[in-house]
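One chain is shown next in structure tokens, namely the form predicted on its own.
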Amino acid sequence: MYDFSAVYIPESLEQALRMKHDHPQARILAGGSDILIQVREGRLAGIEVISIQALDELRGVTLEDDGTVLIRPLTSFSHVSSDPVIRRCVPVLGEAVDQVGGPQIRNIGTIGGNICNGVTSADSAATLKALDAELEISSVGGTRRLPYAEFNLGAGKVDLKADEILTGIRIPRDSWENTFGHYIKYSQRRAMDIATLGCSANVRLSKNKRKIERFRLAFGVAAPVPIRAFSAEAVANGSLISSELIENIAQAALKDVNPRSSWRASKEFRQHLIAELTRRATRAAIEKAGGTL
């Protein structure tokens, strides 16, 4: 049995903000993979919830007509990855969020819900930092639009007001068109694993192949949020693609970290991954957008 104070199972989206206006500490209840494990454990014990499962129109992907790839909160990492949209557009977020968990997992737990949590070991988090993804936060008296940079404000802390709901992840088109990401998620085990390390790099090339145009990389586990790493970012905007600039870019990526030490990893050793998997990741990224080393 799960400890409720009370349940509200919403009709509509805009039944659901009216629930939050009313319930101000009310949780969203979305899969539940995260939330419903803190009840049972007691550390969430006596809530109110807001149940937005039955919410249809909060999943599903679509490709707007400015290019803009739209993903509902709503959407099962499941979803996400075999999404024809994700899979023609951002590869690179299907294969991160394969690597969530196990398959129930996958099946139930939500990308809204893996943002909302704020943790950086969120699997997602990194990749849509590097895509330059975009929230739609909404409320009773409208919708805001706010980079997800600007989101996490803290350990598990975000930038939610106690009113509001993530209604929406946006990936704009300048930020998937004629780019080629790769995601690594470095754990103790394959499987079912919280992340020791992740890192999600995407490029741009030139025409010619043998320029970085354009070049994200983003961490989880690296600092207390998800992190872009934008002086190993400056590093590669503009050069050529060499081996000296790919441990040029892995240097200057340990320049925006702070990893702590943990029961899972040291600091130090968090370091060793940070520069190595910028190193497999950078190159991966750039091999898939046709560039040789």
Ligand SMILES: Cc1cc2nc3c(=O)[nH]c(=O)nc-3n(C[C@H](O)[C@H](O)[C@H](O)COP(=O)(O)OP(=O)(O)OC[C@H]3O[C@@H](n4cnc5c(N)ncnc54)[C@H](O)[C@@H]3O)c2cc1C
Second form
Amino acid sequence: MYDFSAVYIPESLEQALRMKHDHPQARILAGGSDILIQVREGRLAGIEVISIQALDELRGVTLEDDGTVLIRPLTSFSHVSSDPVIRRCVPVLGEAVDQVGGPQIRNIGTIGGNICNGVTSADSAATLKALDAELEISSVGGTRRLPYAEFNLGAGKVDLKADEILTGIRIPRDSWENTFGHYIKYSQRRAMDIATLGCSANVRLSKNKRKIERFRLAFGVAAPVPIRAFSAEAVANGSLISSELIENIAQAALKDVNPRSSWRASKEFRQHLIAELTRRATRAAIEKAGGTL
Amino acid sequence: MDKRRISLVLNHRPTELWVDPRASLSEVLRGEASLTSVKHGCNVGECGACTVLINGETFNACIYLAIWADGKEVLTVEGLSDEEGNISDIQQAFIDEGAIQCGFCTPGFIISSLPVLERDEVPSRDEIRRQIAGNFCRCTGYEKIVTAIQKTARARHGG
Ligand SMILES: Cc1cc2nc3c(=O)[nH]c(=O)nc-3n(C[C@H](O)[C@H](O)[C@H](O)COP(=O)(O)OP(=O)(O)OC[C@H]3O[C@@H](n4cnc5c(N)ncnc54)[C@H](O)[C@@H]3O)c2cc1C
Ligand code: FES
Ligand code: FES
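Got the form predicted on its own; could you also share the form predicted in complex with the ligand?
In what comes next, the whole complex appears, and the chain from above leads the way.
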């Protein structure tokens, strides 16, 4: 038996928002693959939860009329990676979440839970940062939009008020169109292990494929929260593709990060990974875009 | 806490259960439903000993609330036998290949192999490994498990 002091079970999003308003101390329980573990371990023993698991209106991926890819937060990792809209418009996101845990975790873990836990190693986070995702956050008072760039406030802390629920993740057309991305998860084991470092890069090339028009790069575990590497991006934007450029991007990325030592890896090893994964992910993204090196 | 009624199809049979909202599906399956093929190993989603099939996808029943099974189709290894109690091809293959030693992990591995066996081609050893990556075995060293799954797939596809 899980040690919950209350379990609220809404039957609609509207009811869930009402419950979150009336019980601000209750935690949203989506797939539970973070919360249930922490309840078992005792860290969250005795909490109240609002289980939104059965709310199918919060599941699925759609392509909006304006070309925005809208991902509902309860969509499981396996449904994100097999979704036709994701495969066509943002395959890099499907590839990233396909590296989470093992099959059972990918079937229960939700993409919304992955970013709401505010953990730097979350496998969807770097890619969603690199795609300038926008979040839709709702409460009984209405819905607000927030750039995902502004969502992480600190390790494990995100900009969700006590009465709010994440209700959508949006990737605007300009962000994915003619854009090719690549995610690399470095972990000690290939399955059932969280990232020692995660690196997500995407490029849009010029017509003749020789120049980088737009470059975006983001990391997980390179700082207390998932982050963008803006100096590295500035080096790449508008530049001709060359091996020297790749090296300059990798060196610039080191200025954007603030990795720490943990039992998984030292700060120095993480810095090595940051430069090396930047080289590899950037090359792979350029190749996917039809560029050559 | 007040129990809630859930209706599900459990091993092909429409079933109603009264469950505590705090209960995991694995507790309810092992308890009220007496389906003890579902093992309690780690209880935190790491080992796969509690794997069940829900609407065709694999889940760790230890980190799945029983109330979530309402309206779903749930399959455990007990549901693989035919009406006379004969075991299925995949179970027989585990026995034949020596893919079982202590047997604690076996029901979980068998459930995890079902989605790849449903596909219409014989999976490669690497594809099988990926599909069973969420299941731990402390005895066999995995090779014989992979062989048992691949052999079953071959037999099903007539080769
Ligand atoms: C064995 C195992 C392996 C794992 N491996 C990986 C891995 O490789 N990579 C990885 O990134 N993660 C991994 N995880 C962590 C976990 O699976 C993911 O973080 C998952 O995305 C969590 O989502 P959830 O819905 O299951 O979580 P939940 O526990 O339901 O939610 C997580 C957090 O988000 C909040 N939340 C969820 N949905 C909403 C919402 N819509 N609105 C507001 N708040 C919300 C919850 O209140 C909670 O704080 C692993 C977990 C386990 C148990
Ligand atoms: S007992 Fe459920 S995963 Fe280990
Ligand atoms: S046979 Fe003993 S754990 Fe797998």
